[in-house]
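Starting off, we have a lone chain in the form predicted on its own, written out as structure tokens.
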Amino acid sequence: MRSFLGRDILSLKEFERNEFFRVFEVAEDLEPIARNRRNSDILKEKTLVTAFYQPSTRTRLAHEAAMIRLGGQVTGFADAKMTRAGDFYQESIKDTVKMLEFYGDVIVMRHFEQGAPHEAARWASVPIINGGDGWGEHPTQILTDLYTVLREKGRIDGLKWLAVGDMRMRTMHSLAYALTQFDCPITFVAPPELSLTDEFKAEIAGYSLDFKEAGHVEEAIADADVILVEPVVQPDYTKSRDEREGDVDLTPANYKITRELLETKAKSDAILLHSLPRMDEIPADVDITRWSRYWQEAFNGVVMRMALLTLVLGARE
């Protein structure tokens, strides 16, 4: 197995099998701290640097967490705007993270560019982790899903997922890696013009994903041992910035996931996953039923950044 000292997180596409398990064991061997609420000195003289470019509560803030979980300490920037990178000069990706190098022991960017985290690997000499970039891949929220899977379900092979939303989406397509490396069928229902282009159907094909497209989740809900859900009604990841102006649509039934529907279709030991933020995908009815797992995927989301960083920080091998 490769070593993860020094390593950039930038795609799932990369990762071995083995490699999701070493995480997923570290990350288990961490989660006390963050589960009893301390702080270790496991990274004490680290420092993590945040380079955001598009807005972000948990991704940030869960690495931040986990730094400072870890003893580590935390600067950088959550509003590109209020920096050189996004004022009038319009500063480079190689000039930014070129200085941000010497600020810091790792860096971890979002940006509304894809493939931004993977040219600011280039240019820096500290690790580089993909907090998203534009439609590309979301390496970290994938990796906290698949732990929260295999604490709640004890195993990962062998279950049966249902993807629910916009296929353009950075997390499905970090998502469709990941399961070439398990044995997880896995069921696609997205609106006709958001489902999952000719080209990157070829390619997950390629990689021997056991994959099917439905155009309603009545149709694939009852087989499901996990279903993640994200907004069909998205903003528009290639903007740094995409406020909301006047209404904006509401999710339709084909893409909905109600209480009704979970109590009348899936499987009783489902378990219901979501990154968030959410709209109206799922109706805050179905937060204390049985299936939702989406808070404690939340929590899990700052262990899996503490395993990342204990590992490319080399505090583990």
Contents of the next structure:
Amino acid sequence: MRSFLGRDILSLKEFERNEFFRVFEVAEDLEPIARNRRNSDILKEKTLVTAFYQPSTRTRLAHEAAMIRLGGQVTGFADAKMTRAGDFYQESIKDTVKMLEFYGDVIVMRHFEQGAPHEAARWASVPIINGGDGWGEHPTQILTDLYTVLREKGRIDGLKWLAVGDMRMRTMHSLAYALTQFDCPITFVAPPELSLTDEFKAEIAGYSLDFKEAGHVEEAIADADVILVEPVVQPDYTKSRDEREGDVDLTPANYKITRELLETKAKSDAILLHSLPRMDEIPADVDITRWSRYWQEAFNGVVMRMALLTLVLGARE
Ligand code: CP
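I've shown you the form predicted on its own. Could you give me the structure of the form predicted together with phosphoric acid mono(formamide)ester (CP)?
Time for the whole complex; same chain goes first.
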């Protein structure tokens, strides 16, 4: 297995099966620190830099919380408009990370341009973690989701997935790449105009992913062990910020997971994941049902980032 020390976490396409399990093993080991709300000193001499060029609640704060739980320091910007990248100068990724690498030991970057964290990794002497790049990928979110599945179901192989939402989403790309390493058939359900591109389908077929597409969640939910949902009413992820103007559309029934649908059609022990934020695709009355696991996902998101920071900074091999 390749060492994680100093490694960039840019894409799940680069992850091998045993590397997933190593990350999950370290996460399992560190989990009591987060559960007991007791900070440790595992990374006490290290600093995380957060470079977010797009809004975030979970990804930025989960990385920060993870670093704090490990005894490390955190610095960074959450509003790129208040940096030289966001004003008159439009400072380049290269020039920016050539500064940031001296301010800390690892950088987590979210950017509206697909490939921006990869560009940062070309120039930085410290590891870059991709916190979501345009419509590209969101590797730490899907590592969190797979870790949640492992904890909740006791295994990953042999489970059937249903993924619902906008297939342009970066999470969907990371999910498809990740599942190529497991025995997990998946059905994708998306509006035709937001479905997987032919190019992407050819790519994942080339990796032997067992997938199909359906037009309505009702066609696929009965078989699913894991239901992963994203909105179909979405902002434009290629913008640094997309404000809501007036009313937005409601989610069509084809892409919505209601309590009634779960009660009448889903397996009794299926689990429901959502990376959040949500619109109306999972109504709030689903939260207190046996299927929902998105709050556990939020907790696991901190644990997963603890594992990744520990590994790339070499506190664990
Ligand atoms: N899941 C996720 O990426 O959430 P944020 O946009 O709040 O970081």
